[in-house]
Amino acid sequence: MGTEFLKIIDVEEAKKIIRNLFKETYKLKSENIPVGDAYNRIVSEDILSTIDLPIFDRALKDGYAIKSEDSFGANEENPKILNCIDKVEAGSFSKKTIKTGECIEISTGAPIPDGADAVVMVEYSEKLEESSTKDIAILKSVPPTEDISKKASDIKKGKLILRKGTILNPVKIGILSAQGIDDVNVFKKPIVSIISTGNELLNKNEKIEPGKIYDANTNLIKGVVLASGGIPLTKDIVKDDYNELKMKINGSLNSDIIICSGGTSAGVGDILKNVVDEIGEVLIHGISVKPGKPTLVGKIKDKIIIGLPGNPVSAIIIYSIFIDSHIRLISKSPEKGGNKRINFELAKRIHSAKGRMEYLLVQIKNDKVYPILKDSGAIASLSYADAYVKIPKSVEIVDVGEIVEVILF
């Protein structure tokens, strides 16, 4: 069992199979969630305004609501004196109607009283303490609508406020909340179960010992799934045991996608292919790529299962090349700066194995590219890597000074 690869296929053929598999298996879905939980989610339908905003004429400044004509010609040397008949604050309203020669003290955000058509800022007014009535001196002439936000001047009822595909940031969530909208339809994120396999793996709370390593891939893959717009669901480490792995995979079929790391090579201890063969179908087992040759892709019932290599560098590169874009497509998550391609000059010669497409981690310094020449199991190389370069299978040497295209993580 598990002694050979199903068939080694080229990168482009693998991409085509995976693309078609995702297209046939998953359709865009939406779900209704509370607005308060919708940060960074993608709106799945156009959203129209349910009310006018503002819903009434309101004051933009603290001051006095007046008839604008009562202020014409006013200045500090020749103020206009108005009788203040009421006071209105935000959250309340005045039942009185302003007549010629009258004003009402008003706070920012409060409704404009009937009869008023302007607001004089408090800085351009003066209370006449010696007056027997509540007289106010207006020290500035103001035009109609001065410091008034008119009803529906911001948003009219029935107008488009958010388009389908909009990312909900705090500002846009605030817009929905101002409309009194409690729930919003967003594209549903795929749930991705993550299973790390291997007798050598330890949890973080276990003591390290010879022959053992701490599990890095669970959190590594969790991070990239989150970045792609998926919802990662981490599982316990599975040892190299056929029945245990089979049980764990069957128990993960309530998720949308299953990603396993490790257990994909054609060796005695690598059993993923055999489990998938029994309960589903293996579509890819072996891609002509370096690193990541032992990648596995299959289908169990109506769910896709991906077998990534156990080496962290291989796992992250294979995920970036073959899986990331499809999870983004399902969740409608946009590219966030990742996979951006830029040309730089190569600072050090690269030797590549002819016959396989190679993806090599690189560091960018002073507008030059430096290859990171570590094996695919050297996780420390990820801490230095800014990007990777693609070397065609027909190329053995890329020389110093050549311009290469780098793909940013």
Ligand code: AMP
Contents of the next structure:
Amino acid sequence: MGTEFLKIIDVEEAKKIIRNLFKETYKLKSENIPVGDAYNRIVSEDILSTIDLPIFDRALKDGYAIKSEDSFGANEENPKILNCIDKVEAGSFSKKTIKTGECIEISTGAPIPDGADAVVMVEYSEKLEESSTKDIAILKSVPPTEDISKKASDIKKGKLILRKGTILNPVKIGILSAQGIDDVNVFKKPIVSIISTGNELLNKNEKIEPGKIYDANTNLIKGVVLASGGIPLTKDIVKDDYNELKMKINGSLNSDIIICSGGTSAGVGDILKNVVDEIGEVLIHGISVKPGKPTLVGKIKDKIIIGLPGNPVSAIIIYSIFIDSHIRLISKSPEKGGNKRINFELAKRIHSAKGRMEYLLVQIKNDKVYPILKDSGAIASLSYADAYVKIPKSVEIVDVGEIVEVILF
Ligand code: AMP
Ligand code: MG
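For comparison with the form predicted alone, would you give the structure of this protein in the form predicted together with this ligand?
Now the complete complex, all chains and molecules, led by this one.
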């Protein structure tokens, strides 16, 4: 039940339709997840501190909490002798108040006792009687607040600590944890169902038979969806059967996006267009691009459906050019690092299809560009492609020695 292509449109027009489709259909949602699982997620609201940090004045060093004025004038030759009245370790506190002439032995992280306003490091002290440890010689004069981390000096309660849109790196996760915050609202990632179609495709564990091939696309597309920040949901292979495909697509409408591959053309067995026509709306069928002319874009209710060409190389090129950036945007992933453009000399003449924008895989060797002249089913060629070259639809030949702009992967 093949049909004609709906209408072949230009690359720029296709990009516009896809941009609008994502804008109109996909609504950003947030979810609440444990802070410990939130690495690389994006916070979906401003987060205020819930407590002061530090929660109390605390010692920065092991030593003695004192009244600083008791140390004034002290040095190695003229130590000041203080009476040690208590000992406080991290995790506990002293009920005693320091009076003039007294000190309390203190550990790093312990709360500063009442009456004290400084800490003298243990290195600047001496226990006078090992047995009693009552008298402590202070060997250095310290100013008020010495070696004390003041309450709220790091973060004040109620202050903005993470702005909406912040990526949760390990440090930021640590800050939330120090605040006692156990879970956090982050942007939900879009769920992408992946459906490979074709009578020739073998399922996992099936033996190879004449005319059959292994399914490369399901895992290939799963990989690129992950790289874009989506959550892939791979489905079983579907035969070129109208009802089977319709059922599978209907069963995938709980995801945000459905990506099919294969069966997007206008020949016998190419049924995706008919299915989307019936249960949704086809917005693009046919883009003036090589490879990847038989690309389909549509919507079913408020969900996006993409039909990539079955050839793995075409599928990946179409995904990279038309889909990747949108999934990054809605999953709030960083823009792709690659896409760097450099000019090099062409080492081999290119003949390009007239009337279609061509994306040609190339290898770069010794600063020269070598086109990879394989068909778009040749998946292995992807693994040694360094970049691609865009050949405008008006250009038929690019000659040896011409300078071309390559877009690095
Ligand atoms: P189609 O888009 O269905 O016309 O398929 C175009 C070409 O891609 C055919 O040679 C298919 O056998 C091949 N193909 C389709 N789907 C896959 C797949 N999942 N894995 C590998 N090759 C595929
Ligand atoms: Mg097919």
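Here the structure is a predicted model, which is why all the values come from computation and not from measurement. Numbering follows the first chain given and starts at 1.
Option at the hinge, rigid-body rotation between these two forms, list 188, 313, 252, 350: Of 188, 313, 252, 350, the hinge residue is 188.
Rounded to whole °, what is the turn of the smaller rigid part against the larger between these two forms? Domain rotation angle between these two forms: 12 degrees.
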